[in-house]
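One chain follows as structure tokens, the form predicted alone.
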Amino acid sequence: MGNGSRTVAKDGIDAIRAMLAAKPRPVGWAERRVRLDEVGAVWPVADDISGEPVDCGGVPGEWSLAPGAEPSRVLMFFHGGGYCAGSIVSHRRLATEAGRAARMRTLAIGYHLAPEHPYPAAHEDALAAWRFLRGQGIAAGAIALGGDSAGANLALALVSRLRAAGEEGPACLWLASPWTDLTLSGSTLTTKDADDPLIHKPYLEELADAYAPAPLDRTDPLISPLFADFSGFPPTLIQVGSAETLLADATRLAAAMGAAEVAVTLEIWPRMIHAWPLWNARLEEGRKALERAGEFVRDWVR
């Protein structure tokens, strides 16, 4: 039975790789955004999910709720896409199923994108959305922050900003395939380049140039959270695939958080690619990763 499970898993991730390879990433920003929406939304939201748009203090958002979820507890989710693509649409299946796993309401945030809106536009949107949520009477301890890739970067930066302002932060963090180092110094950008079907150094350089153009210092912890002071950060779950060029962004983040005495859990999922929980509808490991994230969030959100 164990061998059969591994075979199914292999077929599952190989099928996702084939889907991605069938239509490579286009060149222009507008075309890339359309492509990511297509790829992320290839399998629709489950029929039993209810959702509605919301204005989060001038920032687009979307509430979603699965049957049996607790509306007074909220997973605030920031989508990935390198700060230049991605949307509520591209990550709707991921965000809604994460809420189901966590048994709480989800608030997905549609922050402004670069290059039209470079740093710190997304940060201002994240802070506005957080304050909107708190203004709805949701206690900080009833909020989990989640994000994948650049969305995980944004979640980390938001916690840093809240701490600097002396404001109470979320109960916990869930970070999937986090992009934490815009200086691009991670060793796996080279060693995993042949394994990763999505993320390569030249592409990351293009994203970093669009989001944090010169003369911005990309070692700034708000741009590259890997270099932040993590003292006082909430419990954090980091999930990353073994086939990711951003693997070292995750492992170095876990080490830095652990050194700062954060209750951090690092999961490295064999053979998984960047942001694999996006395809949870047809990928068993995607569903299992969300189940693990849901368990983690429920342990900390009160």
Second form
Protein chains: 2
Amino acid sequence: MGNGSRTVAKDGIDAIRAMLAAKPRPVGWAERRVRLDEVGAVWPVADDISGEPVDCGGVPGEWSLAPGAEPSRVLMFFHGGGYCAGSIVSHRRLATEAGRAARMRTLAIGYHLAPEHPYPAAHEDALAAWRFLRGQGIAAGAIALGGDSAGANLALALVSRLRAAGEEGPACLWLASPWTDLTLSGSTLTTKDADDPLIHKPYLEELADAYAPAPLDRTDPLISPLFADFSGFPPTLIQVGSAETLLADATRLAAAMGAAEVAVTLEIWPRMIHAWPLWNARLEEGRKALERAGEFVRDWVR
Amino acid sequence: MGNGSRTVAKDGIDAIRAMLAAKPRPVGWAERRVRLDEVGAVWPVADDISGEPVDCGGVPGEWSLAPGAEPSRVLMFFHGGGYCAGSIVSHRRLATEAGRAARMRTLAIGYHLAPEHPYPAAHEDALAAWRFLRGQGIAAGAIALGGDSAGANLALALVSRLRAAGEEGPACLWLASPWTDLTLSGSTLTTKDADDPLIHKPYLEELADAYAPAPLDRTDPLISPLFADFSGFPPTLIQVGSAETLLADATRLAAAMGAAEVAVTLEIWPRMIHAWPLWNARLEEGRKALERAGEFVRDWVR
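Okay, that one was the form predicted alone. Can I see the form predicted together with another copy of the chain too?
Now the complete complex, all chains and molecules, led by this one.
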């Protein structure tokens, strides 16, 4: 091969790693938000997806619909970004393709971010958005609740909040690379540190300080859902990559939910990195993970 | 309802629990083997299954084939029973229905049991049977390897043995209620003790003493595969019930295999007990678990 062949994009996860390495995470919350919108939305939404903004009881949201999807069933989605970044924009390709795989409408939620809006602002937004959706005449059993990373944390917390309020919860949960332990006690924070290109303990400490500053107790199960009482939780799919410092946040969550008699499926995907389905446009494992998530959701949302 | 209504068989797992409670595990290895053959084979093999005994290089085996199954693909199966009980007979309904779900032939192996034949006798039988099967012209990639409980332990050990010998391993692993830690360090041995009708620590200690007596080291990864190096292991489905003292043997295995870049799917089934797919004839969750196992196997065996 002639010169220049090394600059050709590699296939698969190595190409995603290269893309991320070329756009390292900056210092500063505003700069980080811009960067996550850029790396999350580096490949655009598919042409055949229709979308429109919606006010979810004071919280910004966005509907999306793929051809053939059933609009009376809804995948409600909370984006990741450590409660301090991420947006409807950064996760648009992820949410819309998840809806295609699940063959249902999606509702992505733009909840308030820390540090400007620390805990429990996101919880209040999640509850408001959930009640807005129910108010549209969508039965709880017709709703799947999904999220990645901090968005998965928020999804778990919403189910706890709904149960505490005596309100019916979603038909199922889909959690990608969940961040469940803000005490940062997972063993893979150390063992996967060199392998994970995105998430390292000092960064998580920054996020936790911003979202749940002292004197908030990070062992509070509403802040660290790993420690929650999972009784009555709906069937849950957890997907995580083997190259994640947060691997143990997922495996411990599966063990805890399963012990509480929740129907749990945990998938560990070799070589995949944090929230890899974001890059489904160029990553076969991202598309496959969404297809599996779609199958799971369709098994439980009737 | 008239008198006697309380004696009518309950549905589902409660009926299985009642059946087991009516046939408690006796003292004595011979008596235990008779009892496991009885409770495992309490419901017969389906009428449409054909089967025949086979000598697998000196190890007793049994072929089975469901209508429409592909005879050139084989699910090789190791029964459970703590390495001290269990047989082709006790697990015939399980193995044959797993083959139906996987749409392939099965080969069930009647390996030698402890205490008469302690470690590594079962490993030698497993290797001999594997090599017999390969000698029948079946490619390694056309073989799925499955087992429940101690049989799952043996399946994991066989993959380690094959890797050490430089031989190609199976296309995938299916492990139901695996017993992976003969040091008995799992937390659920305590937390699930009252919920589990079958497996309790004193019994496991008896089994471990019989199979791996001192001075054998139960931290040896060939005896406790939880501690194995899983690099290069094939895609693995682990199924476990929430009412099992061995729940943590499964969840820790999933975490360890996933960290080693194995494609792992862990399913935790609410309220299910140890090796519940045995009773698929009368247990919907048993049939569903086998159907999921069959789907998984078909994804990887080509």
